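Next up is one chain by itself, shown in structure tokens, the form predicted on its own.
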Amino acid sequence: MIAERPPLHPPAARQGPGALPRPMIEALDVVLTRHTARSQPGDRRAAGVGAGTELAQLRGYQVGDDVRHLDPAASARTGEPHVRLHVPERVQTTWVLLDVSASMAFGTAQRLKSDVAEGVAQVMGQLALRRTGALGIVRFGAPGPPRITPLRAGRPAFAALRHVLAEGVAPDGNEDASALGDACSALGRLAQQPALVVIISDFRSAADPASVLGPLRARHTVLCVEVYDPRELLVPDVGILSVVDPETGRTARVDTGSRRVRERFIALEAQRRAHLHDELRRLRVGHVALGTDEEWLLKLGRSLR
């Protein structure tokens, strides 16, 4: 018999991303265009010939060509048939990964943190849909192993964006310390073509993330957008504190008013954000930090340039 799956829950704090200006989404699709073009070469390139306006190369005629691609000119100029290659126009596919773990649904400013990964997924699904963009989602963190959404474009690839966003965060006590490597490794056997691959999470996980992105990052331009609250950068001197881990379930107490231990927690912390940049720095990743007492998408926006 094989067991449910513990159903995903909207947290119950839950602010919402707020409000999302088309002009700074506009301005945020150039800024993103940039930076994908640093390891993309061209702008929105597709891969391979096909029906398109721009001319890859005009070799002479081969039994199987169309005949509706003969070159007339330079059919007549040589005295041989010719025929016309094109490359197809060029798409920009979209694959948003999003971190739905328990640890997600912190939050002790202005929003959550899965408020602040909503609010880029979105403004990330809006981009990859301009200009005849597609979207794939895959999403990570939850029990199982990760779900994903297929490539769409248009409305469906959106409106299947806001059902995934819908359903929440996984509930706590729910710890894969894999969920980053395997959402990594299922869209590196799926996503054959070069494609803007967004990873959306707090990176808390015991596994480092680094080392599950160098075979993504071989193939495609990625982004890690890293959410982050401010209380889980310095510990405040409130006594004993009783702490729960929401991704294992485990509780602590924990005494707040020892100076040595705040230091020791801020000297840990530090660490592990100091290996994460550093360490996607050496790959080449590009990073984002987004915390939740920020505007966001401001920062997104001035991030990337």
Second form
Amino acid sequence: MIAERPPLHPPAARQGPGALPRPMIEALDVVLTRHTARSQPGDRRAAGVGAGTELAQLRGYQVGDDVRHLDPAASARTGEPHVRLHVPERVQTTWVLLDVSASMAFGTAQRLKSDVAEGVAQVMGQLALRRTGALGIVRFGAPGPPRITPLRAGRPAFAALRHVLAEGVAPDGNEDASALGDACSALGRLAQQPALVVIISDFRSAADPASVLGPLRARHTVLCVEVYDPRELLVPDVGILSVVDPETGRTARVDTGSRRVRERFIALEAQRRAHLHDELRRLRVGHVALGTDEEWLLKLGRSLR
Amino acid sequence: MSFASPVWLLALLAVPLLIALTVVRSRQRDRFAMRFPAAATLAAAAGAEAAWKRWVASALALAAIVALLFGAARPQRTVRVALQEASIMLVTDHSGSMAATDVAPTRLAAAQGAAKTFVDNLPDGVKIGVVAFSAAPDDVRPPSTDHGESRAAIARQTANGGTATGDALAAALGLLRPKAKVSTPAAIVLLSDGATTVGSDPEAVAAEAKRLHVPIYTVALGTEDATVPNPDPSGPPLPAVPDPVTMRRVAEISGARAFSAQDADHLGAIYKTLGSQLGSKAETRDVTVVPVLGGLALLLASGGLALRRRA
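Give me the form predicted in complex with the partner chain now, not the form predicted on its own.
Following is the full complex, with the preceding chain placed first.
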């Protein structure tokens, strides 16, 4: 089982996510809180460990139980002391679905797409773990089943997040069109509590977002962060260019000197993205598009407001 | 087609080398490809471009190089230019044997038709003269540019009498070379069907013609077993046998060609060839300008195509 999962590695041209200034993260916190308010009832600011509101069970008092949990109604009915135990529910659960396919290790401007994805995951993780939240990570796009880091809170969650982000992306040559779908269905089985699901990907695979995000959106709040590179939207005139797709390995030799070719490329890419945006808008999931040539943190904050 | 400087053609050996170099470099370029996640979209945007279209500009440039190399070798073309000064004597036999019908309709009619074709095929500036002979030369026309007179002289003949070939040739020679010093281009065309019966030896006249630079083209007419009707109604038909050997000797001695015609069409063809040969001479013309202009046009086309792809 372990043998069929080839190791991930950090891409060769890794630049890092860039500066993450604290004030901007604070501002993003407020924005994100407002964004996720509709899916979960209750006061966000509840603190405390193990004092949730959902009843787990009523059982007889045993030596060692906290006497404050004695339930008067049940004790009066039965004549014996009973305690009420609640589900130790975290306030906010966040799942980060991170795309680690080979196409993410590409970037022609300030940084790679995987660097932007790493930055977004880092920021989301920090915000999730505030106020005793829990964070889980699902990495998809690498060959094999999605790699799931289960829900953790506090310092172990930070360590797990750092470890996951340091592993990097999948090697070239592996194509998996159903990776996003597998990750979403795995998450659907795993995450029972309503949570904030952040999908960080370039959405270039052939999967139709409607079919994979629909079930997820019903229970959770979904936020799609689309990472793109400006050269994926338009191609400059560089003469005859030989290109190879990092995932499928398909080669093409194209004359970018022809204006017809360049314009057709722009049209096809715009059409694909417009279709994607329309689908996401129709599903009413949050959507942000971040490029590698801009201040992604600023844009993230502005788009979510 | 000949070349004035054929050494340039050796440079054509470099052309396959150029082709091989281009192919090798193109393969080398394909070894390095850029990682691009939108490669499928780019391939779709380019569409299915036919593979040969990529090579059109290079092929045109190569063709231009080949054309310019041909131009450097200075090709030359041989054309036949009409002679303006030639004089030709038509010496035709109208002896009795020319009434034979082995050449349709009669030998004489076929000869007259062929001679008329000959005169028609000559350029206007060439002088034509006629010596019609049977037992002696009669109806002698000196060379003149009035072809109508010659045609009339040819049409007037009737078949009777013997064959005095040598005398007729001597008369023709005398008309072509009135003075020994004159040396304008000249030729004699002799049409006869039978052996000489009277008069001087044609071979001696042929030697004299050679000395005066006048080739005698001979056409031997008729088949071997032809006959003419005997004027004496009770006698057998008289034989009318041609003599191709003497005719050939006459032609060879004077430095020309001998022809033999078995039928009217052949006769007509021979006269046509003679007409175009005698009335013109070969000249070489330089046609360098053709491959050079072609090469320049191909260069422009190739450059234009290459620039257009950059747009």
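All values derive from a computational prediction rather than experimental measurement. Note that the rigid core is defined as the largest set of C-alphas that superpose within 1.5 Å between two forms. Residue numbers count along the first chain shown, from 1.
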Q.
Aligning on the core only, does the CA of E167 end up 2 angstroms or more away between these two forms?
A. no
Q: Superpose on the rigid core, then tell me if the C-alpha of S242 is displaced by 2 angstroms or more between these two forms.
A: no
